[in-house]
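Below you'll find only one chain, the form predicted on its own, shown as structure tokens.
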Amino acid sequence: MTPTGSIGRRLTLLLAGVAALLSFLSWSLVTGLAREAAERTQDNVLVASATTIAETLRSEQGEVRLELPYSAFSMLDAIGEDRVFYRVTAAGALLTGYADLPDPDKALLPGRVHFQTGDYSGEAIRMVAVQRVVLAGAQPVPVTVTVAQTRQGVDEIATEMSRLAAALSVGFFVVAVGLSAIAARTSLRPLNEIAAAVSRRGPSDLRPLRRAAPAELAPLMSALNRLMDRLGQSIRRSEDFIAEAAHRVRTPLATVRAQAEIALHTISDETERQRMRGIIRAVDESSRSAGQLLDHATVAFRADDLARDPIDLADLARQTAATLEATAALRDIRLHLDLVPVAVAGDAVLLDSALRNVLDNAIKYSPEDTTVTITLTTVGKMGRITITDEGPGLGDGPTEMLTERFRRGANTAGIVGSGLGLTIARDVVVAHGGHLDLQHGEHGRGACVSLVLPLA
């Protein structure tokens, strides 16, 4: 199956574009309090700068008097390195000031503070306006103060704000980016705690999985526990098919067998008697192959869950021997033992299944009154369990295709054989952690078939 990307991927790019669009915003609205927070600022230094000026205001003579305080302009130099203007004029006459500084747009009330924006001088300004009322003689005389200041300094105030803030959300999504990798780890782990439950069973244990699980994963978990039933029954109905199936082959042929061996005996016609012997061989093979097929299918039940029970190959060496003895005899084939003690963990079953098809073939093409020998060894950590025949050898091809299932050497026509006995054997001893080992036996008579297997 193509993987379609990680979950993880998404997570963490999905919360990454969170975070980054939280960064946008805080960097949006630091920079635009920043610039409103220092405008404020400039406005209510103007504001202070106007009305000192604005109290500083008296009447001597009748006319009015103006001495400008210091601290008025002073307080605008916290501001930055900007430019001040400033005009003041008593019933609209200038008495100070810049006289081209712009008026006010609207009318003032005295007491009431007005700002404005605008250009003087080719710079943005910021100004102030405030009235007030100042008794030259018996006559009230409408004085305006009018300060005002370029914005230069409000706008890198503003810039360098705006820069801080952006060192601090790029710094934010820096941060955000890492823990939402982390939160994307951290919230997908249990679904990998449940992967790696699944993956460290054997192919046979379909128990159903008991693990703690979010919610979100309890469909997945009933799921998968749904799926491993079906399959467990599936398996037994398998392997309840498999044995039956060998069973009512084998009953059957042992019986049309007999019957042809009786009426072999019965016959006198020696064209029918090599019809029998044809019949006799026909089955003989199909009970063959039945029984292979299932070991062979037995094989590919047991190893995927493997049993490792102390073995001693000696033991299983002799009661193998034993049980073919008898086949043996009837060609007057010898079986010569050589063992020593040798300790494995294992599946027994298989390991007899194993030995058993290499023995039963060593002997099945084995010429009559010859040998047939069985020799245990260890080398290092393996322990060896060598078949050798005096049949006709491994043949002249690539002695691995022989262990491929149905594939048989050249040299064995006409002798009754399947092609699974080395397919069973390797599979076996490699589910075992071993090798088989295919060699010609001395002097390029016969074979030397050797069950490789690590010592327990």
Contents of the next structure:
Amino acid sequence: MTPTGSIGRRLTLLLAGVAALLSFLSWSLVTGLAREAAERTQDNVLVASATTIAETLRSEQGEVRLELPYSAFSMLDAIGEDRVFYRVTAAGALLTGYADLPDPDKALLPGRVHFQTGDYSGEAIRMVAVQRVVLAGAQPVPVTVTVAQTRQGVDEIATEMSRLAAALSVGFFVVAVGLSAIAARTSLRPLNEIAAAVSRRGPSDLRPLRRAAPAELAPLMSALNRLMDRLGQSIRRSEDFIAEAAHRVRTPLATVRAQAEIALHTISDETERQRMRGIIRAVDESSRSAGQLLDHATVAFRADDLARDPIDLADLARQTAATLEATAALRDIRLHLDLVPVAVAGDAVLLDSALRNVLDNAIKYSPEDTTVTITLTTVGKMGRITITDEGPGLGDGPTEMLTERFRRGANTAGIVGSGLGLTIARDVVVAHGGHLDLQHGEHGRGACVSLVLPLA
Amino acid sequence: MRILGLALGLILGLAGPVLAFEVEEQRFYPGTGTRVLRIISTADLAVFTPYLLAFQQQRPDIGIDYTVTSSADLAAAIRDGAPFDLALSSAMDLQFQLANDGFARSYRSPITADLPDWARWRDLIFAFSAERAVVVVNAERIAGLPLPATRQELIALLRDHPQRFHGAVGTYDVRESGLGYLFATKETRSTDVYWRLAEVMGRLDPQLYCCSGQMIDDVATGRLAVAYNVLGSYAAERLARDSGGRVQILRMEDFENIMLRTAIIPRMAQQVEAAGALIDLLLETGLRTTADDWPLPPLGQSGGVDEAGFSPIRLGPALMVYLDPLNRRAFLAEWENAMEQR
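Please move on to the form predicted in complex with its partner chain, as the form predicted on its own is already shown.
What follows is the whole complex; the chain from before opens it.
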């Protein structure tokens, strides 16, 4: 499974992108507004200045006169260190000021303020013109007062505000990214919790997930639960099928074996007898394999709903050993029991099955005329049944692999087996909360398999 | 007609800017190199020589051509494009107008950055000395009379003793002196007694001067009893000290005019770097806090407010109000009315 990027990272990046966009927008907005505000302030000051000058206009002996008021100019350095230009014209003729100041680009109306932006003396200027009609003698004379100022103060204010806004926007962005990461992590927490809950489960735990989940995760949860339900049913069906199949195979095999035994007794030719013995051995193996498959299915079935009966492992070991005494005796193998009472809680059928499979393995792999020892001990809060043989041992490979289904040791050539024995034993002890311990025998010979189970 | 106009234009154009200004003093300080820094200034050589020598110690390769003229001629010369690299003037208004009208170059250095806001404008004008207008009296000629501390008291003094002060009161001729005009216009706005004082002085046949130096000299010789609005530089103070109490400098308590001596680098300047270096030197002396023995006083306390609470005339567009020809004509008319009541 290749990950297609993390949702958390994607969410964080997305939110950070949004934050960056908003930061940029707010920066440009504030910058624009600051400039606008500074420009408006300058306009207001210019209007006030021009109006103040216009108010001093008067007529004296038929001529237009004026006095530039001090305040009209002193107010002009309110914004910044800007150059000031002015002009007063009466009916188009210059009264005072800068003659070459640009003319208003529109016809002026008395009482209306005219704003204009232009260039003068190598700098951008803002110009305000007001017109007043003065009665010079009997003649109404339109007088235009123009006051202009460079825009350095406006630029400085705008730049300063823009810088401030930029710093704020960057701060906002950084905070927003931090919050985005937290938000992404928080909103993904339920998903991680569900994933953790699923991965905490045992290998055969297929119960439906019962936990509160956000609405968005409900479909995933129910899909997961449906899948597990189907999986459980499917597993149960196949176990049932295997059990049924093994059972059905075992019965006719028993019949074939009985018939073969009878045939063996009636045949006198040694070659034929040898062949018949081969048939019987093969039937035995098949029967044994079918039995193991049945055991395996039983383990899978019973482990789901494990019984917790009080069991003395010594009794169990004694009974199991008794059932295999005959098989062992056939090959002159002695079963040596070294038992102490060990009480556990569990399923007697399963434990018997586990022990039988391990013991059966030990007998099968032991050479003739050797001893298989069953030792029962308690170590701390665990009971331990150890089956030691003098066979070829567990081979050189990793011992854990031997408990995989249908996996057989590298040194088992020539001996018939299904590879299910240790798997069954392991499944049983694990279902009981214990574990299977595989060790090499002493002096490099034999195997030492321990079923470790918690004490009752 | 058109051809004649064209010819006239050509002749005027070829003739170049006519340098119509009156040179009061001029001196050349040769340097070891070929570069010459041309300075036009309103400060007398006696006042300014120490600065020039200090500059040449730092930069011996630069020669200095120092020209002294009146503040009005200085402004006119810069406007006409006279080839000067540095213009130093006591007339803040004219200097400001030059900068405002685009006749100054901007200059920046670590020292200009140290200059307080009130002592510069736009990297174009730099103030390097703050000097106050004072009243200088001849103690012998007003013996027995109380020394005035305010303009009201000065008015009372002059009004009550017309015989003693007739012909013995001196002040700037504001028509000639840019600085006198600046002081006068500033006073009309700052104190309501200026016109009354002018009228009282006008009745006493006032002596009108172009420059502070001559006024101080005349007070020292006893020709004048009172000189009003004299630039109180260190030179005046030294003279008062040396006179053994005969010349006294009075600071008015009701209002004090404080003028900033300013420097600009004209647009036509060629030795901009050298001019900047000299500005830096002037600013260093202006920003000094120790009582070094430079001829011009430093800029003074931070914030530009002196111990009596008066601040220097502000560098700003308001300086141009009284430079407007209409305003100037109106002001001078009123001033002449008050001063010339013979």
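The term rigid core refers to the most C-alpha atoms you can superpose between the two forms while keeping them within 1.5 Å. This is a predicted model, so every value here is computed, not measured. Positions refer to the first chain, counted from 1.
**Q** Establish whether a shift of 2 Å or more occurs at the C-alpha of residue 323 between these two forms, with the two forms superposed on the rigid core.
**A** Comparing forms between these two forms, the residue 323 CA shifts at least 2 Å.
**Q** How about residue 379 - superposed on the rigid core, does its CA move between these two forms by 2 Å or more?
**A** Comparing forms between these two forms, the residue 379 CA shifts at least 2 Å.
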